[in-house]
Each structure stands twice: as structure tokens, then as C-alpha cells.
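Single chain ahead, written as C-alpha cells, the form predicted alone.
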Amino acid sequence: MKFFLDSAKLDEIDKAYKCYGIDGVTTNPRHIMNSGKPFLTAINDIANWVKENHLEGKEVFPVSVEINPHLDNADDMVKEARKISAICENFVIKIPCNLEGLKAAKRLEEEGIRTNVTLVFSPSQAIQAGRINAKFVSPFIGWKETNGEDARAYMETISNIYHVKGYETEIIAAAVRTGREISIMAELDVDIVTCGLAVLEDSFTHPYTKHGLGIFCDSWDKTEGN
């Protein structure tokens, strides 16, 4: 299972790719809101970040990029995705599982513009992402857990339906909140979580490594010889 980044903050992906090992970004408005930048310079920033990085490539690092949320016809939501994705190569065009999305992501992905569907909140939004082979499709995991939903059998059912039907479209848990949600993840045979840098580094952590090593430390000092 691969670890992407829910940020458009350079020092946070920085971090993140150097330190724990990401396998790529995913940002949306909220993200870009955040990093205190206009669109247009957050994404020409990772843009470089990537260059200067050398992860040049589709597949190498993918960077997924969300056209503007007031887009409502897919003939709008095509031509900001040609100009999104014109900028690097590693980017991909987060584009809302409505219709007009969808009409909009399969156009994108005949035109080798590859797309990530997103918003998506039922297994049947999560299958027509796969029959028209989006690279990506992105269930929200911790919106559906705050409203009391079942979000294991939502993902196990959509893992089961990718696998059954042979889609190639991989699989991202969005909006991961915790490291319990990341394991559930992985024990799905989800592709991808992607999270914050706070949950990310959370999820490597535990009370109880850190009470033993204050043990250990304390063992070690007594020790005779030390």
C-alpha cells in the first residue's frame, strides 16, 4: 500500500517525502488555502519542488490537482484540466464524481490526461471510475465516519468490486484520519491512503514505545559498566 500526502505545503511535503518515504501529493482548495498562496504559485511551486527533486514522470511521483469546484459542464472542466496538466507531467486532475465530471474525467482520459475521481461517497459513484479507467478514484473515508457511517464495509465492497471486475483504476482512501482507519486500509488491500502530515506521523507512534523506551533508558543507566 502506497502513502500519499493530503498538503500543498512545501515544507510539509519536503518533510514527508524525505523523512517518511511518500509515494505522492494529493491537494485540494482547502489544501491551497492553507499553504497561503494564490492556486497558480502553489502548484508551480510543487511543480518545481518536483523537478528539483528529479521525480519527473506520470508514474513517479503523481501529484494530484483539483480544477475549480464552480466548474459545472464538462466542456469547462476539460479545458482547465488541459492547461492544469499542461504545467507538469506528474500531475493529475482531481475532477468531482458527478456527471458532468465523469463526462468530463472520460474525455480527459482518452486525451491521455490522466484524472482522479473524486468525492466520491457510494461503491456506484466508485465504479463508473473504473469503467472508464481513471487513474485514480478517491472514496472520502473520515467524512463517512463522522456521520456515523460504516466506512470498512463501504471500502470493502468497493475493493471487492475493483478486484472481482479487474478495474485499473487504483484506489485511494481520502480524508484518513487516523492510524486505525490507515491499518483498516491496508487490511483491504486498499492501493493508496493518503492523510495529513499530522496523522501520517501519528500513525508511526504509540504511548506505550515511548513509556518502554523511558524503561529501557532507566535500565541502561543502572547498569554497571555504562
The other form holds:
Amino acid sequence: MKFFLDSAKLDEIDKAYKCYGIDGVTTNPRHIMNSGKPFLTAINDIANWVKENHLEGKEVFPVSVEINPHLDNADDMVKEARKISAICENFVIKIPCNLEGLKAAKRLEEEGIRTNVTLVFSPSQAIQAGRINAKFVSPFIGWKETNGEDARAYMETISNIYHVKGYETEIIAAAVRTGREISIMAELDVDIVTCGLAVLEDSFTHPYTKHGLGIFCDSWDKTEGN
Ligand code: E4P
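Next block, the form predicted in complex with erythose-4-phosphate, ref. the form predicted alone:
Below is the whole assembly, all chains and molecules, this chain first.
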């Protein structure tokens, strides 16, 4: 299972790549806002970071960038996607999973611009992303859990449908909030998990590890000769 970082902050991207070897990045308008930079500055900075780290390439280190969420027709979405995509070959264009968005994503994939169909909350939406051969589909599991829904059953359904139908679209479990969700996604053989840096770091932290180290330090110190 690959790990993407869900962030537009360069320091977080740099740390996650250099310390933990993440495989890509996902952003959204909220992450761009949290970076404290205007949209174009934020994405150009990420493009430059990609270059500096010799990660340029369509298949190397995908960076998902979302189009202006106010756009409500396929023609405008396609135009904006083309502009964003021209900035960096690693960019994958995030398109909302609605009627106009799916029309736009289909056209973009046909012209070789990769898409990430986002804001997906039902298996039937995920099916459409697979049918149009989107590069990625992003079901938001954290938002489902917050709404009291069962993210495991939801992702199991999507994953089964994709296997049965042979869709090549890669599934990104998005808005992942806990280590438990990460392990469930791995168990379900989901392709990719995307989460924030704090969630990623929390997922390999356990209070018993700290507790155990305390016990071992104590024993070490009491051992004769140390
Ligand atoms: C995924 O691609 C989205 O950017 C993300 O997971 C959205 O959720 P969040 O910002 O609530 O984590």
C-alpha cells in the first residue's frame, strides 16, 4: 500500500518524503489555504520542490491539485485543468464527483491529463470514476466516519467492485484520521492511503513503546557494569 501526504505545506511534504518515504501528495483548497500562500504560489512551490528533489515524471511522485471548486461546468473545468497540468507533469487534477466533473474528467483522461475524482461518498460514484478510467478515485473515509457511517464496509464494497470489474483506477482512501483506519485499508488491499503528517506519525507511535523503553532504560541503568 502506498502512502500519500495530504498537505500543501512544503516543510511537511519535505519531512514526510525524506523521513518516511511517502509516494505522493494530495492537496485540496483547504490545504492550500492552510499553507498561507495564494493558490498559484502554493502549487508552483510544490512543483519546484518536485524538481529540486529530482522527482519529475508522470509516474514518479503524483501530486494531486484541485481545480477551483466554484467551477460548475465541464468546459471551464477542462480549461482550468489544462492550465494547472501544464505547470508540472507530476500534477494530477482533482475533479469533484458530480455530473459536470465526471464529464470533464472523462475528457481530460482522453487527452492524457490524469485525474483524481474526489469528494466520493458512495460506491456508485466510485464506479463512474472507474468507468471513465480516472487515474485515481478518492473516497473520503474520515468524513463518512464522522457522519456515523461504516468506512470499512464502504471501502470493502468499492474495492470488491473494482476487482470484479477490473477497473484500473487506483483507490485512494482519503481523509484518513487514525492508525486503525490505515490498518483496515491495508487489510482491504486498498492501493493508497492519504493522510496528514500528524496522523501518519501517530500511526507508528504507541504509548506502550514509550512505556517499554522506560522499563528497559531502568533495567539498563541497574545492570552491574553499565
Ligand atoms: C484527499 O485527497 C483530501 O484532500 C482530503 O483527504 C480531504 O479531507 P480532509 O482535508 O478533511 O482531511
